[in-house]
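As structure tokens, one chain now follows by itself in the form predicted alone.
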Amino acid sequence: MINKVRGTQDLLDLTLQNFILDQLKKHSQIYNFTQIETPILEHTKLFVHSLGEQTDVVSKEMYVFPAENDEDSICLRPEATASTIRAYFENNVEEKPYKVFSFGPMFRRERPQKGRWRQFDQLNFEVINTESISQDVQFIKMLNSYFSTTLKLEKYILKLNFLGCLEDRKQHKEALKNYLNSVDSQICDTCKVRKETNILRVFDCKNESCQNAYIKAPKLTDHLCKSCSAEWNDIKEKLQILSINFVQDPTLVRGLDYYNKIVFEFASTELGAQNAFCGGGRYSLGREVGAKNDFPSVGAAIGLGRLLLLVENNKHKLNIPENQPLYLILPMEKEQHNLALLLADELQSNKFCVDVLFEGNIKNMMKKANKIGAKKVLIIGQDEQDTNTVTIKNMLTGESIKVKQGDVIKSL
């Protein structure tokens, strides 16, 4: 037996997923977002330049197809923000701000666990080329409204942090490194490496000893310049005006180099250790894809797999559309197959959900009709063929009627 690749999924019932996506599209239109699509394959250098060579995604997790020339190397995309910025610049989009969302598979070579896969579907939102703090607040409001009002989720929190500008982070990194040196014996080997290569990433460590050591670590928000401090306070005030509850998390840094200023995560205790199901923030990309200037933007990604885990526990509160009722045609013998095909064609042309059982005896056919939840069965035997009729049986009440073939649609 050949099994699926570890860290991938077979999705055999997409009812809930399609509902989530349908509601997302409707919700996005309210906020004037347009749907786009970018390729699954991208040049490896796109993510090396934009995410940062020392990030875990680039250094450990990408599926890369090497080439003789490193410039020609391609990979399966690990995330969508860099691809969206590339598409914005490459296609000379002049709209400002450019508000888009996308949906599709991402790929990361990492250890599979609950809510984390090697191939996973992601929903992405980007507002490109805007510097407005108010845009950040409306963006967070849009996401929060989708989770709380549209999907009716309750057991989650919104975590915020503010990374400041480059000078703020420079000062904070110096203070943080001095602190980490003083607690070097308490932190893990991975954090010791990160201390030298990508120091803010130490806060992503789940090691209990490390987490305890970081409780008293210097906070980035204590190193904000006057301008950034004003922006941070402005964001919190605007969120409070919109009645959006949040908690400040000084260890929230996100794992990619392009983030600056506001960063956020939506997290739920129902997901276990990997509890974030949406994350994002403000970033600047542009030069990394060849533009003369950066495009100040705000974006977020939702892990569809984790969101499905939450909505599954909550679906009794949602008005999920039921499937169309199924009408099953049962030809008794091969001699009635042509009539069954013609009847099915007529009903399907009138938008009825119809299937035909061409194999098995009538007893087995009726068992299957019950099993798959058919609303009614339409029986065509020799008698029906001779009299140009169809026997229609209601599977719920057991009632049967015989109607002329030309009156089937009216009867249904």
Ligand code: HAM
Contents of the next structure:
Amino acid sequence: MINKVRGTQDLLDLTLQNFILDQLKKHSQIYNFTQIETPILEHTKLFVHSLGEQTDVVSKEMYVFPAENDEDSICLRPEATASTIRAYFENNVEEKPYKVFSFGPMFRRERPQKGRWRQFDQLNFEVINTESISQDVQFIKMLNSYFSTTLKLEKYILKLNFLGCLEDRKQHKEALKNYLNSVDSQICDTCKVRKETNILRVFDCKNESCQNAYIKAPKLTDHLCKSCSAEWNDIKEKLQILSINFVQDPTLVRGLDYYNKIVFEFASTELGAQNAFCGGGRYSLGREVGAKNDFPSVGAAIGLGRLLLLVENNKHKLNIPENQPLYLILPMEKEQHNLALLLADELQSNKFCVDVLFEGNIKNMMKKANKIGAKKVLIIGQDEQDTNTVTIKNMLTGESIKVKQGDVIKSL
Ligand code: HAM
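Having seen the form predicted alone, the form predicted together with the ligand:
Next comes the full complex, this chain leading.
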């Protein structure tokens, strides 16, 4: 047997996924977002430049196709933000801010576990080329109301942190490094390397001894300059005005290098270790794709697989539209197949949901009709053929009637 690739999924029932997507499309329209699509294949250097060489995603998790030289190397995209900025710049989009969302598969060679796959779908939102922190607040509000009002999720939290500007981070890094040196014996070898290469990543460590050691580590929010500090307070105040609950998490740094200022995650304990089902923040990209300046932007991505796990527990609260009732045509013998094909054609042209069972005896056909939840079966045997009739059986009540072939639609 050939199995699926490790860390990928076969999705055999898309009812809930389609509901989530339909609702999200409607929701994002209300907030004036437009849907776009960018390629799954991108130049590897796009992500190396944008996400940062030292990040886990770039250093360990990318699916890269070998090329003669690094310049030509291409890869399967691990995320959509860098691609969206590339598309914004490459297509000379002049809209400002540019509010877009996209949906599609991302690829990261991570260790698979519940809620973590090597191919996973993201719903990605970006508000490109805007400095206003009120956009950040409106953006978080849009996501929050989608989760709480549209999907009626309750057991989740919104975690916030503020990474400040470059100068703030420089000062914080120095303080953090001094602190980490003082707790050197309590931290793992990986964190010792992170301390030298990408110090903020230490907070992502799952090691208990490290986590304990970091409780008293200097916080980024204690090293903010006057203007960043004012922005941080302003964001929190605006979120409160909009009645959005949040918790401040000083260790939330996110796994990608392009973030500055606000970062956030929506997380739920119902998900286990991989508890973030949406993450994002403010960032600045542009020069990485050849622009003269960076575009100040805010964005986030929802992990659709993780969101599905949450909504699955909750779906009784949602008005998920039921499938159209199914009418199943049962020709008893090959001789009735043509009649069945013609009847199916007539009903389908009139927008009825119809299928025909061409194989099996009546007993098996009825069993199948029950199993797949047909509303009515339309039986055509020799007798019906001879008398130009169809026997219609209501699967719920068991009641049967015989009608003229021309009267079938009227009697459904
Ligand atoms: P991220 O935090 O790497 O951010 O991913 C966003 C979400 O994608 C996560 O919260 C999670 O739900 C889902 N996700 C990530 N990795 C996996 C995986 N291996 N399996 C299943 N789900 C996963 C970004 O990707 C940023 N580009 C978000 C962003 C947009 N920031 C600004 N704009």
